[in-house]
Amino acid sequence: MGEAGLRADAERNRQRILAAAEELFLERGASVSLDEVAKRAKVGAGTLYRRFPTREALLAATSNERFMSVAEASRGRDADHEPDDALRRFLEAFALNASVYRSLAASLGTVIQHRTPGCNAITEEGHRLLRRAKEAGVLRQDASFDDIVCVVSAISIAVEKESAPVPRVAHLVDLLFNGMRER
């Protein structure tokens, strides 16, 4: 077998870990065991960690798509809304698709420090908005990304068990968001 066979054996191998990891994070939270990920995924846990050596690099590629179309709508409605509006909306959607996984959002700092094309995508995002509400008055300058991480995690693990979060999550969003504003 040439080394083109060994690629597209180790994406296969990826593709059955993030399949397998999706399941199981959905079932059961993201504290679920990295060995219960590898023995559904067919896969030895070595060849597991080689490709996500921890839990939060398997959780960055995992939440990988919802991050990039969180980030992507954003900017795809950026148009429309003043910017106090366009950032309480991304916190709100942040917020969601962090606590898609019970306990992801208490990782959700380290998960999105991973580099995947989503972690960036989401924290230029963050960025951008932050920026834009500061440069129009609405924001604390004080206010940063790091903040905004911090309050998505507390709403997502505030909400991660309920069975419609969606009313909730705006709710506290609006709360924070309110601690956030320019005096």
Given for the second form:
There are 2 protein chains.
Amino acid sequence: MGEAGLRADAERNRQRILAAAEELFLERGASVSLDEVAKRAKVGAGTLYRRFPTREALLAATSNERFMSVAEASRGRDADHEPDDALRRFLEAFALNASVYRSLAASLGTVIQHRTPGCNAITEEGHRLLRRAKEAGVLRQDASFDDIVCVVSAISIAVEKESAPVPRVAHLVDLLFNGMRER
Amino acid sequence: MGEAGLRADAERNRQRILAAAEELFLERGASVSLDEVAKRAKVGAGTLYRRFPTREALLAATSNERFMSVAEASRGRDADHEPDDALRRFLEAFALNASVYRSLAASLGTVIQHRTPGCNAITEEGHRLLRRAKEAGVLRQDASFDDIVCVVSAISIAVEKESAPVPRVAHLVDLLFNGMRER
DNA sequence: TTACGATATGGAGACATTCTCCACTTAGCA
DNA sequence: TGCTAAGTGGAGAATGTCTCCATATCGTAA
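Pass me the form predicted in complex with the DNA as well; I've looked at the form predicted on its own already.
In what comes next, the whole complex appears, and the chain from above leads the way.
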């Protein structure tokens, strides 16, 4: 949670920035002015930029706990779900959490590359599910984690405007998982 | 090509803006400063904004011919290709042309809604292919044109960083069209 | 040809946002 | 208690968007 090697007052400010960013991202989307985030956190702009050099780094940080949850829930489902079902549920949860802030999905590809615990966890879990589904023979051998990020982005972008995201995400995951083809 | 009801000098300026924008978009991506576009076109900023009120309007205009080509080529393929193959090729061509400028893909959803000839043509052709594939029973009934735009955007975004976009586009279209499942 | 209204123009400048820099403050240790 | 490394705020430079309007030019009707 806290960032290692940070002075106590600095860590306090860091938390205030995260709280302010979370509020503003929820209210007005992932594109709000960062100076405004600093202002709401009662912190100078320099402090914000020193701690989070880019908007994506801040997004990765505010998404950290959500991404951890997605990975953890997926690991917990492992025992009582078939590999393809586990992967499908993971995709749904990932997509839903990649659209909590408007305009987050568009930069998901960049955000997910940050080495925060949450991004690491979700990346590892994605790779694990991919491997497991391939071994079970229910997934194409040439599907990669990058493909997953691409698919999740597409779904999240499509879903951001919707008033009822959950069923729409389920529909789109089904569509892209099983293919647009009639069988 | 020329815009109806425009004074001759205004139409000349409009063409100069389009040429300058095309150059700069190719060189440095779809996010270049619009003032710089105006400067290269040797035109005041006001002139640019009067003719193209938003960046997306300008992008729709510079993409016009490419979009026309995509639609036309697709229509030409109609006779000697099965409905699913025709749709797949259309998706590939659309995605490739939605990534000619870096960062164009991110605003594709907005760009495509402009009522330029190219946007109209590509939208109509998309609907036609969708209908044809559904009638032939090779496409799920619940796939929509919005789904297509969403999928094409995601593919184009994913592909913008690649050095070899063509095979990657083909892979992603195949993946999303046929599904991630082993069959 | 002229003259006149409609159209079109440029670019200064108001405003917003990003991001840096550094004189000053503070925490934490010896 | 005093020292130093760590941290801070916020002014302001750099960049970009977009508007406004005094001025210029086009095209036409007489």
